[in-house]
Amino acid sequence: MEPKQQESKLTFWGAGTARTLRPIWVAEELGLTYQLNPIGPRTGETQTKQYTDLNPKQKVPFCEDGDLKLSETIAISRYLISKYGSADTLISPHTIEERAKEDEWLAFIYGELDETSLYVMRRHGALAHIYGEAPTALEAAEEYVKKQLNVINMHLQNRDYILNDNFTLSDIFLITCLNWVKAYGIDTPNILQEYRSRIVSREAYIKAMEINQQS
């Protein structure tokens, strides 16, 4: 069923990266306007006075519905959901046992994967004129990173989704990662290849990409 159009005052800013995808795919995913700011993180639109004045951190992505203001994609992603999800597009988990086991796993890809390893590579890799060459803190960071991919293997034995048999922000969040790991060349394990492909086929995520790449 396709997402019904719903009516917010939604602004993005951000795009480029796999922080703002998350939240440009959640809205695809929920069927909503919004209105994109395509601004890098490093191209010094971020240190503007304007967007300095809105987000203080100077990071993307940002998010406006309204007077409320956000930043941290998890926070974003969670209040789009909360507030616009319904049955045919994503839902909030409906008990606190269900919202703990989202926790953790939101915790577990954004906190080993994202920050802990990928991004290392990335600091120390493309970014690594910038941040400087560091080879055993790249080579320890993929180790690292295999490391995770197999418990996220295990845990996605005879399973379709992170979390029961529904596709939620867990997954959007995995997927961002796994496309790192992807475009970084590591090793990653048959079941996880075949879970990234079946979801990236979907039509909500093709359509993000494809804005997500304005920047």
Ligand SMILES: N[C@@H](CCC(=O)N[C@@H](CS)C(=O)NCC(=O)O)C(=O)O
Second form
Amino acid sequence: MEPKQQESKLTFWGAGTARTLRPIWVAEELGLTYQLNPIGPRTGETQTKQYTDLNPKQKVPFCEDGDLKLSETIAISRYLISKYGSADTLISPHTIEERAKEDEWLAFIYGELDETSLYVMRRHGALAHIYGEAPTALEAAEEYVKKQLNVINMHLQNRDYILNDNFTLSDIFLITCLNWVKAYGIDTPNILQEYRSRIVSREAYIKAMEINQQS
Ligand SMILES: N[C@@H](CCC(=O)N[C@@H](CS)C(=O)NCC(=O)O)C(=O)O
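Could you give the coordinates for the form predicted in complex with this ligand, as opposed to the form predicted on its own above?
Below is the entire complex, every chain and molecule, led by the chain shown above.
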């Protein structure tokens, strides 16, 4: 199947974080052409009037595709795949049941791993000067990360990817969190380390990492 035609000009805002990597990686998997404005969080670049008019949340990443303006990594990534994905690139699951399983994993990875634990570690670790010192929360969040990793570890015992045999958006979200886990030096079960090693050799990932580092 031919990749779907890209009609409008795609622009991303934001580079340099686990979250900004996601839309860039999706776009690379899909073979899209896009412009990147590699602004960073907490550099003042998200606080300008121009950017605040675009995204009142003053956060990255952000995506513009023609008239569509979109924030939130899950929404942006899903949109790109629904709009431009094909059987040769990345595709959303076909059936309602498969989509429900993808939702289940995305909600778990984003809700439990990213926001509830890794980002808590970031807020009260490297960003404690902004969000406050909270050593108990920091310690509890690390334990919480390990608990979630165990669940994923059990799930990946007999599978190559989160949704069985297909590389999907759930894997992109999980790898960006596993990179974060690695950077924090948190013990990671072997199965998850092997899973990560397999996926980070993808051409689109390597290219996206290079592009995301240009902040
Ligand atoms: N729920 C948002 C989170 C976005 C987010 O918090 N981005 C961080 C960088 S990773 C940011 O822009 N922080 C700046 C700030 O909090 O002021 C998403 O998934 O896109």
